[in-house]
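Take a look at this single chain, the form predicted alone, given in structure tokens.
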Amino acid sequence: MAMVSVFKNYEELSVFAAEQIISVVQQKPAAVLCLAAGNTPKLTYQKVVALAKERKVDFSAAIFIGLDEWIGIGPTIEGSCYNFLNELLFAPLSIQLNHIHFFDAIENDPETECLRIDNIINVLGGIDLTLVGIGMNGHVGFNEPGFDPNLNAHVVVLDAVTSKVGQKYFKENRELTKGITLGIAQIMASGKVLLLANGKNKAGIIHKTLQENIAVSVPASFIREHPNGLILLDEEAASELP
């Protein structure tokens, strides 16, 4: 079962997370890491860069596998899950481009891609540590309410939640209606998973996904059934919890 542990505050939560990256990749230098985009985990990667630099802690043989993308949308457009992580991790710590696995959201055949995401995660052997954030509606990746546990990477059409929120990362408007994800499958098979919350608008499903059945309404409730799975919560995030 999960771990929950809750901090103080964000700053104090991202240290937490960075220190459990940087511990991954100092025991397997090879690691496999898939690492979710969005504004919850940007403080912990902005940590992990410097924890690098500072510690000697070298990135270079690390592989680096896309949790999701929205259809689409290029990786050179600021707001694509690639382009966010590039800007605060692949760059900063020069990992070259063949150590960086993530769905083309633009190819012509989004089930080929699926595909060959998979057969990359098969061929390594499996993802080391994943770190994902939750959504508003419970969504892991974009692994909306109502999915199949059982799935492997796969295209989504978008809760509306989902697509409403999204429009944040963006800076003009944006037709945001499928997404390629990984299963929740991939992510359960591996060898340790972060789930990160923090905010006081996250303390309602952060209720849901901690206190309620575990099912596929609230997709990231799977979490809690990880044996290496650590649920890490700043003290807003937590704050309905009992």
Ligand code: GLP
Given for the second form:
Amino acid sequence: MAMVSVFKNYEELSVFAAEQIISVVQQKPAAVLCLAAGNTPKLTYQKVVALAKERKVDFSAAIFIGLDEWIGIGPTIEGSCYNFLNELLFAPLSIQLNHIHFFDAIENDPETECLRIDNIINVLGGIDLTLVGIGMNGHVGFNEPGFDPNLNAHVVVLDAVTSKVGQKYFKENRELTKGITLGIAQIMASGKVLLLANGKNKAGIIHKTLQENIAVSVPASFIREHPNGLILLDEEAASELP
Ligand code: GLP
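Compare with the form predicted alone: the form predicted together with the ligand:
Complete assembly follows, chain above in first position.
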């Protein structure tokens, strides 16, 4: 069962999450990391970069797998998952391009992309650490409510909530109708999973995730069953828990 930890604030939560990533890479320099985009882990990644520089932690052998991507939004567009991670992590850590495996649904057929990424994960022997955020509807990556837990990477028609909330990442209005994501099966097969949530607006969905039955209606609830899962919350996100 995953462990739930509540931190005083976003800063403390982010430092803890960053230390987890640093420690996986210190133990296994060629670690395979799958890290979500989104506002939640922003500070975690800034802390990772700062700690890596301060402690001279070598990320040059680490491999990065994309968790998800908006279909139709290219890697150069600010707000795409790739662009987000590139700005916050890959560029500051000088990660080589051939160590980054993201879905490219612009250049390639999305279904083919799913198989390509599945294959890379298999060849690498699985993911060592996955960090996910939680959508306002409980999604993880783009595993939306009602998802099929047996799927590997797949194409998703986005939930209306996700299409609406997703606009926050973009400077101009974007058509966000489809996404491509790793399946929950791949996330659950990771050596370690961190689920992060901060802020008052996540309190309701965190309550559902942790207090109701584990169900496909709340994809994040599956993480509770990860044997090496850490559900990291700040006090605001935990404020509706008993
Ligand atoms: C987005 C992404 C997820 C992310 C989640 C939460 O739509 N597809 O990977 O974790 O929603 O985002 P945020 O951290 O900005 O709340």
